[in-house]
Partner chain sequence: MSEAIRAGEAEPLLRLSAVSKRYGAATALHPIDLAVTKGSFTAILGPSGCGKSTLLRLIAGFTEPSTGSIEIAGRDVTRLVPEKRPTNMVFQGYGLFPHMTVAENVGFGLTIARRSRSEIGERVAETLALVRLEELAGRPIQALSGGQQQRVALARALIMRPLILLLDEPLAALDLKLRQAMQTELRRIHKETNGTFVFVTHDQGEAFSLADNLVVMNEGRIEQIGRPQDVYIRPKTLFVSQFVGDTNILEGTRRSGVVELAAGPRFASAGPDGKVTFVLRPETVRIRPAQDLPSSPIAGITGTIEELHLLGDGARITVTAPEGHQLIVRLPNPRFGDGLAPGIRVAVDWADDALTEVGAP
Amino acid sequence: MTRRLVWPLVMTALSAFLLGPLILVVVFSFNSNELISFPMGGLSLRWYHQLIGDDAFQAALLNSLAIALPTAFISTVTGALAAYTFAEWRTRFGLPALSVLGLPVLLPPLVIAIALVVLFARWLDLPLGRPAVICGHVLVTQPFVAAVVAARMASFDFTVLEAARDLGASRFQTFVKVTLPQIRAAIIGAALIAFALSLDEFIIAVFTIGGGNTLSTFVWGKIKTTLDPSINAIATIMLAMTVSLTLIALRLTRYRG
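As in the form predicted alone, what structure would this chain adopt when taken alone?
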């Protein structure tokens, strides 16, 4: 009986340890007091209204969207095509090739950030900015897209492609009319995952952004100077966006045959 109770207690303690700070962040974002502490002064949208009128926050949000959208698009196109190509090979080389594509995920983001700074600033003599951030984000989001699409392609029936080609369809027509409808949900879900990852990424962004801020670097800058509930409001907005995008992506990528 005791052994049966130990594991649920351990899991409850771990869940409270992991989720407790997130819950407090959301709760304090609605705190009317300027201090992040109990007792709370009452529920208020004061800090969200303050963010709406903050030009620095608006610039950081637009910067994040201007980086995350191209990142998601490039990662989705290249990652999906890579996964489709490797799956179409149907040989023992497909999985190793896909594994090589995922190597950036295994590297520390700090190493990727330093490498990008050296590449743009030293070798190419180009200024740091959005293009550098997008390149770095594509490196770390593309493998996730490829993995999601490859998982869908693992159960794909390639005989229907051969049938379409036998009936006179070109390679492009076969992809658009036969392949794409069957893997569309996985591609959309993978794109949402790439967007969410880019939106939250911090280390590569802080090294390569040059001038300006993304949401993550904006929060870091505010924490270094002050600690007010507006930071909790930003974190709550980012948490809501990330969780909602992830849930939609998981829903779309759950293939049912």
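Mind giving me the form predicted together with its partner chain, seeing as the form predicted alone was just shown?
This part shows the chain on its own.
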């Protein structure tokens, strides 16, 4: 009897531990009180209003989007091309090549961040800023894109490409009319994942952004100075964005064409 109760209890405790803080953040973001504590005041959008009026937040949001969009675009193009090419080789070199591409995921982000700072500031003598952050983010998001696309390519029938050529299609027409429609969902899903990862990323951003903030470094700065409930609002916004993006991505990539 007791044994049967142990696991449900452990699971409940774990869930509460994992999800509790998240729920609190969301709940407090709608709290009208000045302090993040119980008892709660009334329900209000006060902190969201305050955020939208805050220039620093706007700048951080703009920075984050100006980083996440190019990151998603670049890493989707390079990651998808790499995965496609490795799959097209259809040899035993494909998988090792993909693994090498995935190495940045295994490296601590701190190491990547420091390496980028050294590269930009010391060697290339370029200023830090958005391009540096984008470089770092492409490095860590591209493997995810490649993995998603490679998974799709595993069930891709390459005979269709020869069939299309045989029926008069050029290489380009074959890609547009035969290849792309079949792997489009995986590519869009991969792009959304890359976008969400870039939006969330903190360590590389904080090292290489130079001046200014992204959403994550903005929150970090705020936490250090004031415990302003508006950080709950930012956290809730980011949570909603990443969760919905990831859900869409998961739905899309589960598509079997």
